[in-house]
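Only one chain is shown below, in structure tokens, and it's the form predicted together with another copy of the chain.
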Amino acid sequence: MNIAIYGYGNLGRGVECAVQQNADMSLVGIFTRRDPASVKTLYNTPVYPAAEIDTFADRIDVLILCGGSATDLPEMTPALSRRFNVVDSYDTHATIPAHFEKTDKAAREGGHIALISCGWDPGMFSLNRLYAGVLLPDGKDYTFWGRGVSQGHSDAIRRIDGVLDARQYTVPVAESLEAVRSGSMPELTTREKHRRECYVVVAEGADKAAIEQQIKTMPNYFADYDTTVTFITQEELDRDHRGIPHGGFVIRTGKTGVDNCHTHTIEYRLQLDSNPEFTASVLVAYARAVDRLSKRGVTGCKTVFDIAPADLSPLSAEELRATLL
């Protein structure tokens, strides 16, 4: 199975190690927007520019996107998808929709499969929030981040005057977890649902106490949450938050039997050292799935929800009942 990268930031990079790991996948290269000779690959990968990607078509089976959500999916997945089978990772849940119908015409007018909002969260989550929610029907289920690092948050906290660096770290409420596995069913606001910890690197002679004001009042941010600023040195920031962690939980609790005697919890957890390594693993794994999908004549848009689990694995059928059955 010949696969290609997309984009080459941490999530390229990923895609590039994961390959490593499975056997029966080569990487044909790795295409960027940027100067081709500047980018230095993990593993020797060559590097071509994102332009000539059309000249490869014949040689590969799918092309992993890996842009952002914000601006690169949405124009990129529909355009490439006409030409090639690929899967994205595109993450904003709310305009899913309409990036599948998109998707979905591009790449049935091309007769090519795009498998998109793959990774944890979409992904893997979306797949247990559906197994439990059928497994128990009279139940309710709960998803908590954490503990990993918000890009998103760290950046607010950047954009503040006097901040040099800050890593952010959501954080899920431990008591609200336990609260949520004893099949309680509590109702759960956003400020017992997380905490927010920050590791902010300021100027010298900077007003602490106020950087700190500005940061547990910003809105949308911090303000619901319950909040606690840390300033550290540079130094301590390089050497103790350089990571990229990331999780969390989906549990769903419910009810069975005869006047709903019985609860069940099923719970799911993810503790991930790198938060880009993991999405790309779970990209590569689809992708499995969308060259055989595509060997059998299936176009279209596809999510997590429409791949039978067997399709995404290198054993055969057999090997799966008689191993992990």
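All values reported here derive from a predicted model rather than from experimental measurement. Just so we're on the same page, rigid core means the largest C-alpha set that superposes within 1.5 Å between forms. Numbering follows the first chain given and starts at 1. First, how it differs from the form predicted on its own.
For residue 226, a C-alpha deviation of 2 angstroms or more is recorded between these two forms after rigid-core alignment. With a cut-off of 2 Å and the rigid core superposed, residue 196 has a Cα displacement that reaches or exceeds the cut-off between these two forms.
After superposition on the rigid core, the Cα of residue 212 moves by 2 Å or more between these two forms.
May I ask for the structure of the form predicted on its own now, the form predicted together with another copy of the chain having been displayed?
The text that comes after this line covers the one chain and nothing more.
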């Protein structure tokens, strides 16, 4: 299948790498809103202006969107899903339903498929919450993220006037994590589960107090958490915060048996050296499923809940039964 990338930051580079690991895929090109001549790719992939993408409509099976959730994907995904099958990693959990409705309408009008909110959370963590919940219906879910860099939250900070660069770390509260693992099923607020650490580089003369206040009160990102903001130089950020690690845990504790006499814990953990490269690998696997569904005549918006596991694999149904079942 023919894959194309729309946007070429950390996630776009991750997709470029992931496509190389899948023998049933080829990369048509990268589409950017920057000057294509200024973009250096990892595998000498052709780079084209975003404005020319419609001329490639008959050459692209799935377009993987690598923009940010704060401002790019809410407009980009519906617009492009009218003309292409698309996959995005929209990760603002609170507004996923609205993003789905807008994209579903556009994709159906264009006769295409759009798979949204694909990655590890939302994405793989979402599936594990679903599986654990149906297996242990009398129980509680807990999700912990980090310690790691959140691409979406870092991007949201960088879009504040006066901010030149930023890294945001999501950090689980250790005491809360251990209380969950004990099986006691504690009631935890958002603030009790995580804290957020922000390292921010600002322009000379910028109002640091105003920027800090804007970060700490940002809805859907920081307002509900204990958040620290540390202003550092670009040199310090480049030296001390170069990587993009992440990870986390999905845990469900549940009861079974007469009088709920037995306690069970399901835990799914990810420990990632590179958040964008792992997210990209998930996007690429789901692009395969989107292509297969499209060939069956399916249209509209989908999420990971709608995709059969077999459609993610390059193996045939017979090979899956023989090797993995």
